[in-house]
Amino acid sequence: MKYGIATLDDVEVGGKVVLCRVDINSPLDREHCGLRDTTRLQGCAPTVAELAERGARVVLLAHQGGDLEYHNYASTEPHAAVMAELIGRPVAFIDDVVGPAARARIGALKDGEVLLLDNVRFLAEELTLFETKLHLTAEQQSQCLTVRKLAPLGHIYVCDAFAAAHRSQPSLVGFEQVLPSAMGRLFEREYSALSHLREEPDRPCVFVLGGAKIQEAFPMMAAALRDGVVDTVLAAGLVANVMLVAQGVNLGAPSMDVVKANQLERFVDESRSILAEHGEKIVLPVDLAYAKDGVRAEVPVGDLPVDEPIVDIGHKTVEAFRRIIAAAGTVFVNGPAGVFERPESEFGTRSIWRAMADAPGYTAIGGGDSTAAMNAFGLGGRFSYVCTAGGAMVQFLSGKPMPVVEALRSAAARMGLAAGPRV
């Protein structure tokens, strides 16, 4: 048991039906009916392989897109072939979740076989809107359709979906109320790495925060500064733009339109508070880049505004960031420095990612865009730790409760694992 949660070492799975919740939500290649990125499948494959090798009858539950990510909302059928290739054994698929066909197929499983059910978010109770509108307790969710139909067929529940650990949905927190439960190997690895990052990072600890999802970056930054987790924050992307506005910098109408269009004005006031309290720990860009007719140009912050959108940080800022990263004991990055998908605006992100890849300290990267940039620049395998989670990582580093963690701990207590028996 680790962190008050049972691990796969605490459960006997041979000959038992294991309901295993994974997070294999992936960007889709609709033209070829496949997946554009398989990072999350690669992450949980060791857990699936171990369960099958130990003789479990493995039932995989997963989501793909949903009501807040509708462009990726689809069946999980393409994922079965990818998982089969990763674990080196067949993975069956059924286009059902809790209906008679799915239940019959689960009942027919043999030891070592793996079955992937269809997208659990085809059930309304698994949608984010169901979660955010009803606010059901974990106990109440154990009475939802997903758990009522599938739990009687299972012997053990395993959660390997750390990327969804901040969610409170039946397939994530309901099964723990009625079945012996444990975390999978990916969940265990993610939890351990983020715990190290939050509780005992090698010093100095540097956070590089960028990207467009500043709704996630600001709570994480505020908590890390407040709790003394981070020694220096390097701000880039929209995070930097908003903080510069808080300092009275006029970026120019096009960049301000981006801030307003995304309803980010409220973070200007939050930036003022953070800068007032922790300004000595925050490094903002001294120059920025914009593009006109596809040609990159850079401008010192003191010479703003410009009539084009800001798309990257400049060379002087990159050089300052590189020196700080090279001297750090721990570097964590979440969010690109600019629009890395375009040649004229990739310089900042590419340079920072390479600086981290070359840094002697512990380097961690998190978030989908950050990982995509790492892969685009051919830097896979050059970081100490790559987190598959996005929102869950942010919530963990912000010190907020994690519904799935709490459910797994409650299950471990009910299993009596403090005394050490295997279930």
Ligand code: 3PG
Second form
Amino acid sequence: MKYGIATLDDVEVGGKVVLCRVDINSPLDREHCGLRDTTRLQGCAPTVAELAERGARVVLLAHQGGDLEYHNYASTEPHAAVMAELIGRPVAFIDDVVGPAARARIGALKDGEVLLLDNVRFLAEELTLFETKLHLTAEQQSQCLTVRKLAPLGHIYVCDAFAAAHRSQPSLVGFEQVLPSAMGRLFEREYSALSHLREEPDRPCVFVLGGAKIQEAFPMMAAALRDGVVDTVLAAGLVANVMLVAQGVNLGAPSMDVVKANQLERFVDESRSILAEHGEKIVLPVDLAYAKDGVRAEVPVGDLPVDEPIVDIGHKTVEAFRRIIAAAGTVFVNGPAGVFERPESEFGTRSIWRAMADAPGYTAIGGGDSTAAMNAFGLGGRFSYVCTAGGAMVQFLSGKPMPVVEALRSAAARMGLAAGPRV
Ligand code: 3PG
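Condition change, the form predicted on its own to the form predicted together with the named molecule:
Below is the entire complex, every chain and molecule, led by the chain shown above.
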């Protein structure tokens, strides 16, 4: 038991049907029907391998894409071959989730065999829109089709989908209501690394917040400042732009339009109150880069506005950020400093990422764009911790409740695991 949740050490899985929810939602290469990045599969492969090696009949449930911001809503078929390679044993796939074919195939599984079901989000009840419209309780989720059809075939539920732990959907919180349940090894690792970051970071603790998803960055920044988790915030990307606007800086029409077009004005107001309360902990850029006809140019913040969109932080800012990162006990980065996919605007992100890779402190990186940048710069393996989650990590670091964590805890309590028996 860890964090009030059962681990794989608490359950006997040999000869049992284990329904294992993983998050292998990955960038797709549609042209070649393959996966462009397999980080998440690598993350949960140890759990799948361990279950199979211990003689479980493993049924993998997963989603690919979704209804909110993803355009990669697709079958999980390509994931089966990748997983098979990672765990060194066959992984069967069936293009069904809860229908008679899937159930018959589950019933025919032998000890040590692994079966991947198709995308659970092919069922409407697994959609995030369903979740955010209906607000079902975990108990109600257990009455949904996925759980009603599959739970009777399973003996144990294992959740290794930390990256989806912020979701309240049947395959994530429903099974815990009716089956003995545990977290997988990846879930355990992510939980422990993020708890360390939130509860006992080595000081000074620095957050580098950039990227375009400022709807996520702001609550995380506000909570980390409020709770005393972070000593210094280095603001980059759109986060910095919005904070500069809050200080009365006119960035120039193209960048101001981005703020308006994405309805980010409310974050300008929020920035004002964050800066008023915690201004001494926030470091904003002193210079920025813009691109004209694909050529990079830099401008001190005092000389703004410019007529081109801002695409990166400038050299002086990078230098200042580098010094702070080198002296930090902990550095966490979420969101690139600029448009790192283009040569004229990759400098800021590349330099900050390299500074973190060389830093003596504990370094953590999370979010899809941030890890993509890490891989693009060849810095994989140079950070202390790479989180496979995006939204879930942000929610955890914002101190908000995680439905899957709560469901796993209530399952452990029902299993009477405080007393220590293996089920
Ligand atoms: C993610 O990519 O963050 C997870 O797979 C969860 O996906 P979702 O945000 O579509 O629920």
